[in-house]
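What follows is one chain in structure tokens, specifically the form predicted on its own.
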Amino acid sequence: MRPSGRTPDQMRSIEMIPGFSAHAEGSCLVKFGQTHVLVTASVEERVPPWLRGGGKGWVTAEYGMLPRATHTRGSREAAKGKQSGRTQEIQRLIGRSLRAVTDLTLLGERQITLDCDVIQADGGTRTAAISGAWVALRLAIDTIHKATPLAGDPLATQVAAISCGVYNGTPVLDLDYAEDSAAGTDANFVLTNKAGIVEVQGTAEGEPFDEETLLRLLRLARIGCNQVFAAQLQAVGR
């Protein structure tokens, strides 16, 4: 038994909520279950210098914790003057996973900046983060097309991301926390709604685990993300 109650492949409640802040071209409060993450997509006129007079454009992302999103306060990073390793390899694959399903030839030369700040964590913060980017940075999107129609769509293709892990000898989906800190394996699957494979990453915090295993969190993990594409597409009214 999960310590949840929940089945072995079922999710924790999905919510998206678009629009929800006033400023951002196109933002979105997600919450997987009690893990809330606010993401905000900006758009800027110019790319990076080494980019510029290529015809493309640039999606990124940053990535926070507030200080009381866990048990006990955190201090803020900005107090210590640097990033830790944890927030910079975070922010990293949430940029990789939007640019895979992003033609930035087709977006121009513009900046996208995803801004994911945790509200509350529970667990899957980072998978969080990525499918509530897709719906910020899909509305981003929606907002330049209706100023300045772009020749295509340049997020023609969704990606979201869910945890799964081995807790008590069984794979189960959506891991919370007090999955995640007990898991003999943990595993967090970034995937496209084309059946398409953006990132794995996979840990055995206990015993080594076998490719039967990792199968069968794969498949778990389509599990999720279907739900999570459907949750999408509804919050940007598609």
Contents of the next structure:
Number of protein chains: 6
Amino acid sequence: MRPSGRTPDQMRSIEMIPGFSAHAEGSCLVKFGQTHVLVTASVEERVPPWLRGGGKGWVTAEYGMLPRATHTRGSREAAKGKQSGRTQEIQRLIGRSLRAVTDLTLLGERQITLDCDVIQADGGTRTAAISGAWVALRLAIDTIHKATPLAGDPLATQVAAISCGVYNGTPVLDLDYAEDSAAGTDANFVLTNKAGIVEVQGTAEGEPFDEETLLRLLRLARIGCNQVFAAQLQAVGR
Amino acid sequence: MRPSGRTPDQMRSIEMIPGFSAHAEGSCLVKFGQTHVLVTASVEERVPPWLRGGGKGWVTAEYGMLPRATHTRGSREAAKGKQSGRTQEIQRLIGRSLRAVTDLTLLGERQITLDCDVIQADGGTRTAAISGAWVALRLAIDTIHKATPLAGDPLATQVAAISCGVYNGTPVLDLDYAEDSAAGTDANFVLTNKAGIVEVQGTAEGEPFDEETLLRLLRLARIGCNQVFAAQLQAVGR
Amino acid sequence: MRPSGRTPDQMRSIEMIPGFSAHAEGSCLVKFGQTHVLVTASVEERVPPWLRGGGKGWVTAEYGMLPRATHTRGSREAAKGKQSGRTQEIQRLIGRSLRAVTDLTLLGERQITLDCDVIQADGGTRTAAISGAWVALRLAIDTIHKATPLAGDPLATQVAAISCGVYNGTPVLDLDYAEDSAAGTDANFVLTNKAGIVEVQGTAEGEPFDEETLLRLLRLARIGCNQVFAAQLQAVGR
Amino acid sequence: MRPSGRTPDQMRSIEMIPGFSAHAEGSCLVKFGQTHVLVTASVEERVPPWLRGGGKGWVTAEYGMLPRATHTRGSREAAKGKQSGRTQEIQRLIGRSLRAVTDLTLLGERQITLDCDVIQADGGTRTAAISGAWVALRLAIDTIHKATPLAGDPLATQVAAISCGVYNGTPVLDLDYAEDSAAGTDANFVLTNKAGIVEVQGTAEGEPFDEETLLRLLRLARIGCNQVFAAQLQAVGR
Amino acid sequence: MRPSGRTPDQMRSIEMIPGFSAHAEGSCLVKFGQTHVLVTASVEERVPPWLRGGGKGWVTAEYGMLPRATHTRGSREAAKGKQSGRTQEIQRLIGRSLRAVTDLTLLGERQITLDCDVIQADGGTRTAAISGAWVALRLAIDTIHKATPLAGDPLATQVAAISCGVYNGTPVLDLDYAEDSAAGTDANFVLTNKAGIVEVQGTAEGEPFDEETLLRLLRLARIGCNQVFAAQLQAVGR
Amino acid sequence: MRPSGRTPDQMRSIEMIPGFSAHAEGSCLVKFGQTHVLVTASVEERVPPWLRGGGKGWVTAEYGMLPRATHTRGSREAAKGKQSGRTQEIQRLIGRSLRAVTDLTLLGERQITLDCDVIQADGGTRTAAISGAWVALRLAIDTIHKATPLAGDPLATQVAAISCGVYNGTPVLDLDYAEDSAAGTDANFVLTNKAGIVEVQGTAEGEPFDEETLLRLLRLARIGCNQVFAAQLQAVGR
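Can I have the other form now, the form predicted together with a further copy of the same chain, not the form predicted on its own?
Below, the chain from earlier opens the complete complex, with every other chain and molecule after it.
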């Protein structure tokens, strides 16, 4: 039995509030149960040095967590003077995932920064961030397009992410913190709405796992991402 | 005329949502108009080294701003590797202000950290933070008291803060961003509900000001803080 | 009774040695009793990026304290790898205070950096620094004017600063370290020789204070600053 | 055709030189073709604070690359003052992978640090590092056991890693730099000699990939790791 | 001809003002012509971790330069966030030099920190610092001895330093900035009053030099150090 | 007797493996007994800002040590976030030494960076680094010359370095770690093959030394460097 009483393939309730931030070109407060992440998309009309003059744009991400988003207070990274390895790993993953579905040439020579800040954490913050980032990015691109029509849609594909794992010997979908901290195997999947895999990260926390388990978790992830895709569309009004 | 159409002694609407965070011992999302600050109070049963064994507690604060809380995106302090002078100045002010109304001996040998994170900024973030921090601190002390009754209330006095300034030659209450960036004189007041002044910080941005102006701004601040005191009481259910 | 035997409105002896440094365009060793601060003014014929091409100049300040300027040795900020919040707060205050009396357009597109280094500390280092910085700045502007006549005097107004506080229940002028560490209320005032207030920073270290006290401290500050203004004129030979 | 002329399921030549370092308790210079990584295992008779007194040991890893290990010189992380996100991600992966096959209770309250330094890089440095780290760890545990017999072998299982990818549309084994920089999909697999999966990290660099591709790459990885397992046994003389 | 008109073996005027600092256990403002260095000696009744419990003391040094000690302003190391290689090299040299003449066992388990801060620079700051540090250390040890008599004098030998160099083809004593920046060879000598060499650092800035030159510079250094020894004795009143 | 059984003027066996690195324009693995240093020379067709447009080139060095190059593991400088004073001192010395024999005008407006990484340490790493750096630099200049003929040879002179010291009262050549850690006096000499001295650094670890000892050590250094010069020529095939 899962601590939350959910069935193995049952996700937590998803909520996506578009336009949560007054200033950002695109934004979304995404909630996977008690995990709440605010994503803002900021557009700048310039790209990093290595891209200048090439006509292509860039999408990048930064990730942070409020010190008391978690059960016990963590120290503030700005005060410690550096971002942890975990933070850097996550923000690199978010950036790669969104770039995988963005046509940077159609975007044109501008950069969009996706700031993903965890307001409250209950497991799955990186996958919630990716899922909400798509909404913020979609809205930001719509904002750009309204002001300066683009030649085509740079974001024709949806991307979403979910974590699955083996809890008490059973593969389950959308781990919350209680499950995540006890799971034997933990895997994050980043999938597209066109049946593609963008990223798979599976880790054996205890015993190594087998191919069969990997495939089972992937199938659960598809179930979950399909629900996220629907929530994304609803949030952006399509 | 003020950009917002407010009268000189009119505050923005105040909203204080207690218990906003699921994990913190006390928390408050405070809104002064479009300025939104989340304050969490985290209790630890240990104090900084210089206080150990003395039987007294400690209250401290940290301050941060989400990169896109502002009109244009600011860089993330955790990524830059250090907190700005402005951030440090503000968090020192918040800590001093709350300690001024806390009886650290009654609190006992424990530390409460007030994390003030600006979700959205429209001027007056430090004064909103102080005002909301009182609510979070009040709730955290109530949480402590419920678990381990204290000998007396360490927080018998309320503290609140507000910024005033001279806009277009007229002293006005509760500056928003449009006013703040154009104000000739800008003053932050931290006041108690017992008519005391905890902190005054007045700065001439352009022309130096005179004693009369300082007094006029102080009087406006009293008007504003009285409204904040009422909102605080309502938020903590007293 | 004050530890030094001074009357409540009596300042420590002031000494200002202009041209203390052989290399700087302007310099002053300022002594408020046992507090000794060396201020140098360095002129550069270029301004920070955000001012370039606008024809206006800039005045900025940096503050430091020798490790053994104080009763017990403090650690060296260069060795720790960062400036404390206190240091940053002070150097921002010094910069603001001097800019408040400088006509940056008359100064022209050049920057003057005021380095304020505490050689010996006995309370009031920031206010001594501001007071001495005016002398160093005055001399640096004279140096510029001799080489390249300016259209007008960018520094037509004097600025000085002094700390006041409530010691043993009595408002007193120019706190030394013994008083400062015991004072109930501590206020720094930055005033001009034309009766203007540039900055007020009043803090209740213990009990909150009232409006009457604030005004009383302000009046003491005027008495003190008038003496500093006279010493400044003497130091620059006017 | 692969740039190196290898068949799709052909690895580069593997060389593992045990005891390369004179000082370390265990060491191995591992070569996957032109990728050369020196791994040393250092034993300390103390564990990190959070493990003290629990009777369990710890295995951790650090990763570095000589500035000119690569085609063009990279800047030195020690000179830049911080480790990149990539470095931190890799060293976390190496540590997790080796811990997955180590019985920390049998190891006893001591820490083994695996330093993986890339002397020369031609793709696949992280997987070579993991593969060589097993040899260094094996030798270090043997050294401990000789001095102080352990109750059982803490390292009864082998772990190895290999990267696979889709190059020019074809799944291939053991990517070199020329392939890695052009690959459409890139996946690192960490496998045990008992058919278990410790870690899967698959990333679509261009087009998303499908389940079939993931499985194909996993099968190639098994072929490669089996060769690495044999080389490991030979290196440690078993 | 030397820019200053001095003869090749003529030092600049030396001035050593003992007790310059009100707070330090020992201090000295040392002037070699226009090079002015303030040295303070701070005594702590504890030693670094690796010496604890061994009954021996420690002497260490830190070095700094005020930003405008030089002809053009240098950036402040505290603001840059790190000490330069030059600073670290110099403070290591000062520490080694003073430890070479200190009996750490007689000193007992306490640490003396020598802070050497350059108030004004005109060449030879490190050698002036070492020479003045002996005076500050002597006075600090006298202070300790007065409070807690030591079994013997830990500082029975004097140490001094001077820079020599080849200027316009002629070996000269005590380089000032004009000579130092043009010298072909530059050598710093740290000598004792008992004819011993503590440190030699000779560097060819242009052409390599020969053994004869090295010896000639050493002889000049003896001439100079003898004058410094006399000044030291006078400063400490012996 | 020396721990290694060598005679006082006997060097350890020298080995210099040119072209050790596949990617660098010049490289050398230099071994002085059990001290192994890998030096790579990287050519960039641009110089530091202060040299741009002047037609002159630059040679600089960086130094590092693998964490377990030594008997006990040292912490990784990249992880600590800064280079130690020792590291900076050594890399400045290497850079100066190689520039002393390089005609920067003949080199042309390009920079060569010499990365000296200690793979294994047994005393004398800085002198081995300098000696091997000449080989790497020679090979890199040959590489440049082959691609773009230079007007003349920028490296007409050889430079080498060796450490000498007083061990058990006897001056000895080429200290290994066992001697270095026990030596009373330690001196590093950087010499040219044309009888010139580039750098002398002599330090009394215990008792100060005298002129006679300095000269004796210098003579030993000449003996040692002559052997290094021969090994260098052999390594570069001249």
